[in-house]
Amino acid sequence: MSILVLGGAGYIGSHTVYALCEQGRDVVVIDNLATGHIESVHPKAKFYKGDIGDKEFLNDVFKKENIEAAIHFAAFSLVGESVEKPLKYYENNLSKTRVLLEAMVENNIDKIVFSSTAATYGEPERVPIMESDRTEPTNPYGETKLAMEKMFKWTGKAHGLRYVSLRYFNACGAYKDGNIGEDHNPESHLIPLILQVPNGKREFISIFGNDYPTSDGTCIRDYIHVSDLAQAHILALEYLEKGGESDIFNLGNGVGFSVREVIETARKVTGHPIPAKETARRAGDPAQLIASSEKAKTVLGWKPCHDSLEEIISSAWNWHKNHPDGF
């Protein structure tokens, strides 16, 4: 039996794959490279270049391969431009989503793990934010995440569909041989942005805002590195393999560092001075955003491994440098 891997060319989900791999898995890859890098697909997983709006094309996957099991990272993730294009983010993250859900039905794949986001939560009630909080996106990104959810939850009531979603905040780091990273165009992400200025990509780096209720006046997030992101998708599919009930969870660190530390941190690790330019705070963006995985670590064994920031920015430092223009 294999797992499909949706979205399995992608930073996460590539992770994910050669996780797998190492554990002796049989991998399925579908990826429709719109974001995601062939290079980045481990060699032993089986890859289909497709889109899973495609039903044709999955239901042809599905005759062809033996799929116990599906996890689903095929989802578009830039919050800036789901506000500029709420539509393009409904019709990739959602119908294509039922498109995919239909298929599975019609194949009798009965589970599915799915990346989903903190985003859900919209502006904090609280934190550490808990998985039983309030969920209300501020932007059409969450929303669309939020929906995959409920689409979840209710095609488990009529057919049958366990799944689990995994609400995480900051990915960051890379493979630890190098072989694989992070490779965004457009980048959004802070740590690969500050390492751009040791790599000569950028004269500096912007601080978004010093005003913030704070420790230093900077946004504080929750830095989690993408092999624990991986190892927990593995262990949430064990889970329903075993047969858990359907179930939301949070994965960070349950650790905040402010701008201003990750920024100092990547100057320890490069050895570069990494030049700082403070400018007016972006519209949306939250103070604090920090989780509480408590229930991941008691229900799925969930145990993040590499939760040191030096640790996370030195693994995405060895990548960046190595491949400074990406795959």
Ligand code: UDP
Second form
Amino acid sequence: MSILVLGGAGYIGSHTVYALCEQGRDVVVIDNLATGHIESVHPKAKFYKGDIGDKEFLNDVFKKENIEAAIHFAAFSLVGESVEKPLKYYENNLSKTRVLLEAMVENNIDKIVFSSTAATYGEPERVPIMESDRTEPTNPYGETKLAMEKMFKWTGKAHGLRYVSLRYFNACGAYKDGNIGEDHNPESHLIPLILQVPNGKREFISIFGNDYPTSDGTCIRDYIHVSDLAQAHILALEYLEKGGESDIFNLGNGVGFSVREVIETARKVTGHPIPAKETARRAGDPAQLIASSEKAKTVLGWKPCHDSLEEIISSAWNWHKNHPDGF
Ligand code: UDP
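Taking the form predicted on its own as the starting point, write out the structure of the form predicted together with the named molecule.
Following is the full complex, with the preceding chain placed first.
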């Protein structure tokens, strides 16, 4: 039987497809290529170009393929854009996932692993953040992901579907051979933007805010390697295959780094001075986001392997320096 990966041509999706194929699993990828890259799809995976909001298309794939479980990455994920265009996010993330769930229920596919986000918490009450902490998103992106989690919960209760929701912190890094990596257009994430400087694509990196209540005044985030995230999806899938109950897990390293520390590490890794300019805060950025991933470690047996920031940035640099224009 095959594992269906929705959004398998995106950043985290493509790394998970690589990990599944390495495990010898049969993988079917669905992606509309709105933001994904066909070049990032593993050659052993079977690819269908189409939209998860198109039920006829989904039914067609479900009839042709023998799908055991789904892993769902197909969503928009830009916080700023979600504030400007909330309905685009409600349509793409929530409405289309409703169609997907309908098709899954009708075709008796009863297991799904789902990409969620630290943005479901909003401004945290405390760090490290636990799964049981308050969820009060501060933007439509986080709201739609939280609403998706709830849609899974109620669909599960009514129709026997089981899900694992994985709340990622800051995904970064690239596949070990440097052939696939992060390629967003436009790019908005800190590490790829920093690496555009040594790549000659940007003159300096902006530091958004220097007056946060943190050790050096800049925001602190928990950076987690994309391959560690990929492994967590496989463990979540195995957990559901063994009969595990629906549940939610944070995924992070449990260690926070400030924007200044990330830039300093990138200077060390690339040997480039990477000039930085301090600018105004970016709207909606919490001062500190650090995960407690104890639950994922205890219940799923997850163990992140890439916990040094230097190693994470080196792996990202290995991709970006060889692919300055992305795929
Ligand atoms: N950031 C920054 N300059 C940039 C891009 C990001 O200072 O050009 C900061 C941003 O304010 C946040 C951190 O870097 O505190 C990580 O941002 P990113 O967009 O990578 O991830 P997020 O935490 O928003 O998911």
